[in-house]
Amino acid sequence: MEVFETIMKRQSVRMYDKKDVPNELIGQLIEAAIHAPSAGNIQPWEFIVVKEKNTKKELSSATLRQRHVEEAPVIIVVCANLEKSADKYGDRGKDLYCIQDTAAAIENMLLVATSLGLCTCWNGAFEENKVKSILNIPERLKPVALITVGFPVSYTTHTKTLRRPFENVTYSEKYGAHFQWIEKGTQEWRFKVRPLEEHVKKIKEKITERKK
């Protein structure tokens, strides 16, 4: 699947099929999630894989008792080395870079569970120490999210959330200066307007040109 078409596709799906997410497709998210980008290659992440029945209800109850962190077939939970971080880069490492570096981490997960044909959804909302006492989880790392995945009910549809116009929220040079697109007739280019499959083909044959 096509990095762009990937991106566009995932979602934040809550309803799973029963069966089992094999631990070859589980290492394959991980394997995706430690390639991402951290701060002086420091690596904080850690992950706890659960998949058994009873640790899953003691989360779902962590979670204001969410269902679907219940019910998927599979938890991976996502914690950052807080004293990692703090050795290099002190506080700024313990309060922000470790939890930018873990977040690049699951959404290198999500992009990938996704091209796999996998459903996941980030749950940030839960009570950390709780979190903590059931996993057994030391001082030094912070959970950061429960990540559900699960294979797709076959007879559910699941509708994207729109996003906001880029140039909505984008400045150019200062905040507060519009940001102008570089091509003329704006509002007829839109990815609303025409199919996003024949912007990615004009960007392909773009690509192709220069390379010739």
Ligand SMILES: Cc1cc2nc3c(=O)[nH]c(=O)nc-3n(C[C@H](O)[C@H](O)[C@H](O)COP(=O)(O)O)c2cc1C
Contents of the next structure:
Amino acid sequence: MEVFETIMKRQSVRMYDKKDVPNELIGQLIEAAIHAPSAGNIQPWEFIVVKEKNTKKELSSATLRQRHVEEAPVIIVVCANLEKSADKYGDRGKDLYCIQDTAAAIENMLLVATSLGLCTCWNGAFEENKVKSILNIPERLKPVALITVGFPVSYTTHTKTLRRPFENVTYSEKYGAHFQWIEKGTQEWRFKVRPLEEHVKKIKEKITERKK
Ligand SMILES: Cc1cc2nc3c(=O)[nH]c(=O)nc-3n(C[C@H](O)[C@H](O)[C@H](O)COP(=O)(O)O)c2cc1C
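Complement to the form predicted alone: the form predicted in complex with the ligand:
Complete assembly follows, chain above in first position.
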């Protein structure tokens, strides 16, 4: 899958097939994660792969009982090593870089999962101390996300979530000035809920047109 297509295909999925995700695939997700950029190449990330039923149940209870956390075949708990980042960059390392680095690693993981035919959800709503205690996570590590991973179920389809329009979030040179990239009047399709494949096709067409 091309990168852009993979980005457009990725979406949060909260219903998974019951079958196990082989460690070979999980390994590839984490391999992708550890190749993310990080401030000063500190690589402050650490990962805990959870498959055990009771542990997943406990983790779910730390996420306000989000059911998909318990039901996912695998949870990858992504932690940020605050000390590593703070040692080199002080507060900025601890408060900002560490979080950015692990977020970049997570996105790599989600995209590779999509390209492998897996589905995922990035879960950030959890009680940090509970998660630390359930998994024996040492003090220096901050759990930043629980990534649920599984194979999709065939009996349901997902509608792509909408995005704030490009024009509302992108400026040219200075804040507030319009950044033009496609002709006016051709943008309506981006505001409509359409099947995912149509989104991917349309965006590819636009890019091809622009390259001409
Ligand atoms: C930092 C962060 C925290 C999130 N926390 C949760 C969560 O606790 N539970 C959940 O179901 N989804 C969670 N999500 C997923 C978002 O709801 C989802 O990414 C968003 O609605 C956009 O939909 P999409 O991922 O399908 O494009 C989180 C996403 C991010 C980036």
